[in-house]
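There is one chain below, alone, in C-alpha cells, taken in the form predicted on its own.
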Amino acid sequence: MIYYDIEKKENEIWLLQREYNPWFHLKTESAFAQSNGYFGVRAAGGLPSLTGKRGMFVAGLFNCAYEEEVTELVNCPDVTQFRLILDGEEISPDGSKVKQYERKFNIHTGELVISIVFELQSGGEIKVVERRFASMDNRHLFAQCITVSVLTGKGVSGKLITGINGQQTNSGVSHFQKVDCRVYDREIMHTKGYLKEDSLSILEANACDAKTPVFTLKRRGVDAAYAVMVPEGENWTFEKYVYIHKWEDTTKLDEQKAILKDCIHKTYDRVLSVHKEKMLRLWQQAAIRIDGATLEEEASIAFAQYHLLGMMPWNSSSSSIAAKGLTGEGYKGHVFWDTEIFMLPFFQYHFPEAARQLLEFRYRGLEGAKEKAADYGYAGAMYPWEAAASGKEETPLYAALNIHTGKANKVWSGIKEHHVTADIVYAIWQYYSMTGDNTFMDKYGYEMIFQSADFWVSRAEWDEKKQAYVILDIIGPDEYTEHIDNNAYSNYMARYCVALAAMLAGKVKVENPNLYSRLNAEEKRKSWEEFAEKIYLPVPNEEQIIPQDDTFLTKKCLQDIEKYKKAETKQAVLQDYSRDEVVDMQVLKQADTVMLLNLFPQMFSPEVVRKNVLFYESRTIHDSSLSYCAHAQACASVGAMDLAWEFFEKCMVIDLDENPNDTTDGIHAASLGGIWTCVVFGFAGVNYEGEVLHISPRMPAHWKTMNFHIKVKGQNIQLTLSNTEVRLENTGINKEDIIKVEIGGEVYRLKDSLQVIIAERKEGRRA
C-alpha cells in the first residue's frame, strides 16, 4: 500500500504527504527528489529541521577522501536551505507551531511544493510555500521559489537568509579539499569546490522585492540576508536560481551569469513552463497508458519512469546510472549490473541514443576491466562489480559483522561475482539488435565483446570427468550462495558471451578486416568456438528443474522460510543464521535461475520455465529489491498471474510503501527499472529477439488495454494491446524496413499497421 496520498489533475499525478512526520523525512527526501540526469537534489524542506539528510549529487562527481575510504559519489554543497526570521521569531517546523503541513511532488514534472501554515508567537498565522525543480531544459539549472503570506493578524517583517553551504558531508566524510567563495556585482554568489581530480562550481542569483542584500562569507560557503516585509493579507515572493557546473563543462562564467539573470527576468513560472515542455516531450515517448489501472497503479508506474528519466546522464557517456540514481548516498553512488539488466531496457526501447551512452560508459572502463582481469590472473576484460568513474573495482573488501564471531565479513561479490561481464555483453547485443548501430559496434561493441570472451575462456577450467569446461568458485545473482561451482546463470551467460564473439568474428572478418586484425580475432576465434561448444551447461533434471549450481539441490531447505519472506526488515535471516549457514541451505536472496529465464524467454519450453519459476520462488526470501520485479515478470510469462500480480504489487511500492526505514539512502533504481520490465516484458509480453518483435500479452484481468511506444530499427512503433488483440502502427518517418512480428506463434510483417486477434487463453488472470 502506498503511504502517500495521490491526486490527478490535468493528466499530472501528485504524491502528497499531509502531515509533518519526521519518521518519514529520509524516505520522502529520496522519493520526492528532483533529478534531471546532471544532478539530483533530495527533497529536504528548505526551512531547517532536526531530522532528514540534505543532499545534492552531480552525475559522475566521485572522490576518494582518504586512502582507506571507498570512492563515492560526493554529497555536494546545499543550495536549498533558507532561514526565515519574522518579528524576532525564527520560523521552523520543529521550533514553531505548525497548523497545516503538505509536501507534494509532481511525478510528471518533478516539481516539489512544500506548504506550511505557522502560528506565530504573536498569535497571527503565516503560510510559507516553497516550490522547486531541476530543469530538463537546461540541466545545469535548479530553481526555487519561496512565498510568505500573512493569513491572519498584522503584517510581519524580518529577513530571509540563504546561500550556498559547502559544509555538506557524506555521512561525516568531507570531500572537498577547499571551497573558494565570492560575490559578483553584489548580486551573484559563487562557490568553487576542489576535489582530488575534479571541481564543482555553483553560482546563485536571487530576486525579491527588497533592497541590496547583506552578504556573508563563511567557511566553505556564502550567505545573503534579504529584508522581508509582508503587509497584512499580502504575499512576499523570493526566487532563487542556481547554476551547477563541473570542470569538464565548457560554459563560460559570463554565460552562466547571463543565464541566471535571464531566469530572474522571466520569473519562476515561465522558467518552469519551459521545463514542463521538455518533460512533456519525454513523456510522449515514454508514457504507458493503461485503461483499467487504478490510480495507485498508474502513479507507481509513472513514478518509476520519472526517476528513470531523472537518473539518466543525458548527452554524456562520462557517467552512468547508480544503484540509487542521484537521490542518496546508498551504495556510494556506484554502478552495478543493475544498469545493464534492469534499467537500460527502458532506454533501449524508448530512447536508444541514451542506451548507447550507457554502453559507451562501459567502454570508457574497458582498460580498468583489463587491469582487474590481469590482477586475478585472467585474460581479456573482467568488469568491476561496483564501478565509479575510472572503470576500476570499487567494491569494499569487508562489510557487515558475522553474528557469531563478531568479525567483519569479507565482501566476495567484487572478487567472485563475475556475471556482470556477460551482462554488459548481453546489453550490447540487445542494443545492436534493436538499432542496427554499426558505428557503435565498430568503435566500441566488438572490442568489448571480444575482450569479455577472452576473460570467460581464461576463467573456465577443463573438467576431465565432465569432458567440458567448468566455472568453479563463483557467485551468481543469488548472493546467499557463495563459492559455488557451475552457477547456471553464469555458465549460460558465459556461453552466450563467447558464442556471440565467435559468431561476430566471422562477420567482422568479412565486413571490417582492419578491425578484425586490430582486435586479434583470428588468434582467438578457435578458442571461442571450442569454449562455446564444450562449456558445461546445467540442464533440467528428471523433475525438469535446472540446478542453480552443482550442489544447490542437495542442500537442506530452510524450514521456516515463510518467516523471512514476510519479515519487515531485509536480510532478517542473517540475524538468525550466519552467512556460512545460509550458504548451506536452499535459500535464495533474490532471483538467480529465474533471471536467466527472463533474459532468454525462448531458451526452454514453457513447461520447464513454469516449473523452475515456481520451484525457485518457493525458496526465495526476496531480500533484494531486484527480486520482486524479476519474479513478477517471470510469473507473468508462464501465466501464473496470481503470483505475478502479488509480486508486482510489492514491486510497485518498494519506494512508496509505509515502511519509513526503507529508501532512506536513495530510491531503488533497479527495482524502478524492473517495474517497467514487468509491464512491458511481463504483462505486455513484448520482447525483441532474433530480429523478431515477439508479443504475447498476459495482462491482469482488470487491465483492459495498454498503449505505449517503442523504437525498433529507427522506427517508432505504437502498440495497443489487450489479452485478445494486438494493434501496431508505425508512426515514424522511416518505414523502409519491414519489421517481423511474432504473435501467437504466427509471424507477421509490419510496415504501416497491423491488427491481430489472439485466441483466449485458459489460464486464470485473477488480479
The other form holds:
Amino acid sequence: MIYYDIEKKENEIWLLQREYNPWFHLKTESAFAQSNGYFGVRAAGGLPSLTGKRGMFVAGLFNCAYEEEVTELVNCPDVTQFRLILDGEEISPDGSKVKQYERKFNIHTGELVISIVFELQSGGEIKVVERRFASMDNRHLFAQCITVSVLTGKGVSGKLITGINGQQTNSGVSHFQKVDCRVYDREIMHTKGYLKEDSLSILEANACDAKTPVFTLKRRGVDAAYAVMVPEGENWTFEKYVYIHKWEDTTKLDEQKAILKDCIHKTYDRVLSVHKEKMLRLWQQAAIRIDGATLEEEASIAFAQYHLLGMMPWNSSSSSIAAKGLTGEGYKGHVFWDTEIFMLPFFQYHFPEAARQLLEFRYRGLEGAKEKAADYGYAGAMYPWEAAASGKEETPLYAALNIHTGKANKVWSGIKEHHVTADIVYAIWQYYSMTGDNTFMDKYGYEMIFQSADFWVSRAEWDEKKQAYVILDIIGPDEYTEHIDNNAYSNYMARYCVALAAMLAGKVKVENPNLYSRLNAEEKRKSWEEFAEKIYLPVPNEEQIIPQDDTFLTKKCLQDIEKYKKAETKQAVLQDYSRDEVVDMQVLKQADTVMLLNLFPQMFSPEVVRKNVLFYESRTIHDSSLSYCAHAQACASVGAMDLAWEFFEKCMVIDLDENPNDTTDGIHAASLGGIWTCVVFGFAGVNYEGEVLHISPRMPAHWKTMNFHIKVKGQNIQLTLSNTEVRLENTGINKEDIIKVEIGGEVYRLKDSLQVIIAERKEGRRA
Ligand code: BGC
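Write the structure block of the form predicted in complex with beta-D-glucopyranose (BGC) for the protein whose form predicted on its own appears above.
In what comes next, the whole complex appears, and the chain from above leads the way.
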C-alpha cells in the first residue's frame, strides 16, 4: 500500500501527505526530494522542525573529514529553512497550532508544495505555502517561493529570516574546514565552503516587497531578515533563487549573479515553466504508458523514473549515481554495482549518451582499479566495491558496532566482493551492442574490458581435481554468504568478461592494430582464451538447481525464515544469529543466482529458471532492496505471473509504503531502476542481445497495452505491446539501418514500422 494520497491532474501525478506526521518526516524528505542530477535537496519543510533532516547533496562532492572515516557525499549548507515571526509568534508546525497540513510532490515536474494553515495565538488564521524545485534548465539553480495569506482575522506583521546555513553536518560530522560568507550589492548572499580538495559556492538572491533586509553574518552562514506585512484577507510573497557551484565549474561570479537577477525579474512561475519544458522533453523519451494500470501503479512507475532522471549527473562523467541518488546520506553517497546493473539499463534504452557518461566515469577510475588489483597481488583492474569520486576503494573496513561488545564488525565486501569488475564489463558491452559507439570503445571500452579480464585471470587458480580454474574465497551478490568458493554468479560473470575480451581481441587486432598493441592484447589473449574455456561453472544438479557456491547446498536451512521475511526492520536475522551462523545457513539476503538468470535470459531452459527462482526465493529474506525487483523480473520472464506480480507490488512501493523506518536516509536507487527493468525486461519482455531486439510480452492480466520509446543504434523506436500483439514504429529521422526484431521465434526486419500478432502463447520464456 502506498502511504501517500495520489492525484492526477492534466497528466501530472501528485503524491500527497495530508497529515502532519513527524514519524514520516525522514521518509517523505527522501521520497519527495528535488534533484536534477547536479544537486538534490531533501524535502524537509522550510519552517523550523524538531524532527527530520535537512540535506543538500551535490553530485561528486565528497570529503573525508577524519583519518578513520571514509569519504562521503557532503551534506551541504542548507538554503531551505526560513523563520517566520508574525505578531510576536514564531510560526512552526511543532510549536504553533496546525489547522491543516499538506505536503505534496509532483512526480512529473519535481515541484514540492507544502501548505500549512495555522491558528495564531492572536486568534486569526494564516496559510503558509512553500513551493520549490531544482531546475533542469539550469542545473545550478534552486528556487523557492513562499506565500503568507491571512485567511481570517486582522492583518499580520513581523519578519521572515532566511539565508545560507553552513552549519549542516553529515550526522554530526562537519566537512567544511572553513566557510567564507559575504553579501554583494546589499542583495545577494554568498558562502564559499572549503573541503580538503574541493570547494562549494552558494549564491542566494531573494525578492519580496521589503526593500532593505537586515543581513547578519553568522558562524558559517549568512542570513537576511525581511519585514513582512500582510493586510487582512491578502497575500505576501517571497521568492528565493540559489546558484550552486563547485570549484571546477566555469561560470563567472558576475554571470551567476546575473542569472539570479534574471530569475527575480521573471518571477517564480516563469522560471518554473522553463524547467517544466525541460522535464517534459525528458518525459517524452522516458514515459511508459500502460493502459489498464491503476493510478497507484502508474504513480509508482513514474516515481521511479522521476528519481532516475534526477539522479543522473547529466553532461558530466566526473561523478556517477550513488545508492541513494542525491536524496540522503545513506551509504555515504557511494557508487555500487547498483549503477551498472540496476540503473544504467534505464539510461541505456532511453538516453544512451547518459549511459556512456556513467561508463566514462568508470574509465576515470581505471587507474584506481589497477592500484587496488596490485595492492591485493592481482593483475589488471579490480574495481572498488564502493566508489566515490575516484576509482579508489571506499568501502569502510568496519561498520555497525555490535551493541553488546562495542566492537565493530569487519566489512568484507570491499575486500572480497569482486563481481562489480564483471558487472561493469557487462554494462559496457550492453551499451556498445545497442549503440555501436566505436569511438567509446576505442577510447575507453576495450581497455576497461581487457584490464578487467586480466584481473579475473589472475584472481582464479587451477584446481587439479576439477581440472578447471576456480575462484575461491569470494562474496557473491548475496552478502549473507561470505568466504565461499565458486559463487555461480561471480564465476559466470568472470567467464563472460574474459570470453568477451578474448573475442574482442580478434576484432581489435583487425580494426585497430595500434590499440591492440598499446593494450598488449597479443600477449594476454591466450590466457583469456584458456580461462574462458576452463573456468569452472556450476551447472544445474539432478534437481536442476544451480549451486550458489561449492557448499551452499550442504548447509542447513533457516527454520523460521518467514519471521524475518515479514519483519519491519531489515536485517533482523542478524539480531538473533551471529554473522558466522548466518553464513553457515541456506539463507540469502538478496537475489544471487537469480540475478544471473536475469542477466542471461537465454542461458538456461525455462524449467531450470523456474526451479531456481522458486528454490532460492524460499531461502531469501529480501533484506536488500535489490531483491524484490530481481525476483519479479525473473518470475515474469518464465511466465510465473502471480509470483512476479507479488514481488513487483512490493518493489513498486519500496520508497512509498507505510513503513516510516525505511527510505529515511535516501531513496533506494537500484530498486527504482529495478522497477524499470521489471516493466521493460520482465513484463514487456524486451531485451537487446546479439544484434537482435527480442520482444516477448508477458504483461499482468489487467494491463491491456504498454507504450514506450527506446533507442537502438541511434534510432528511436516506439513500442506498443499487448500480450497478443506487438507494434513497432521507427519515429527517428535516421532509418538507414534495418533493426532485427525477434518475436515469437520469428526474426523480422524493422525499417519504418512492424506489426506482429502473437497467435499462441506457448509456456516458456521465449516462444
Ligand atoms: C546490498 C548490495 C548493494 C548495496 C547498495 C547492500 O545492502 O547487499 O548488493 O549494492 O546495498 O545498495
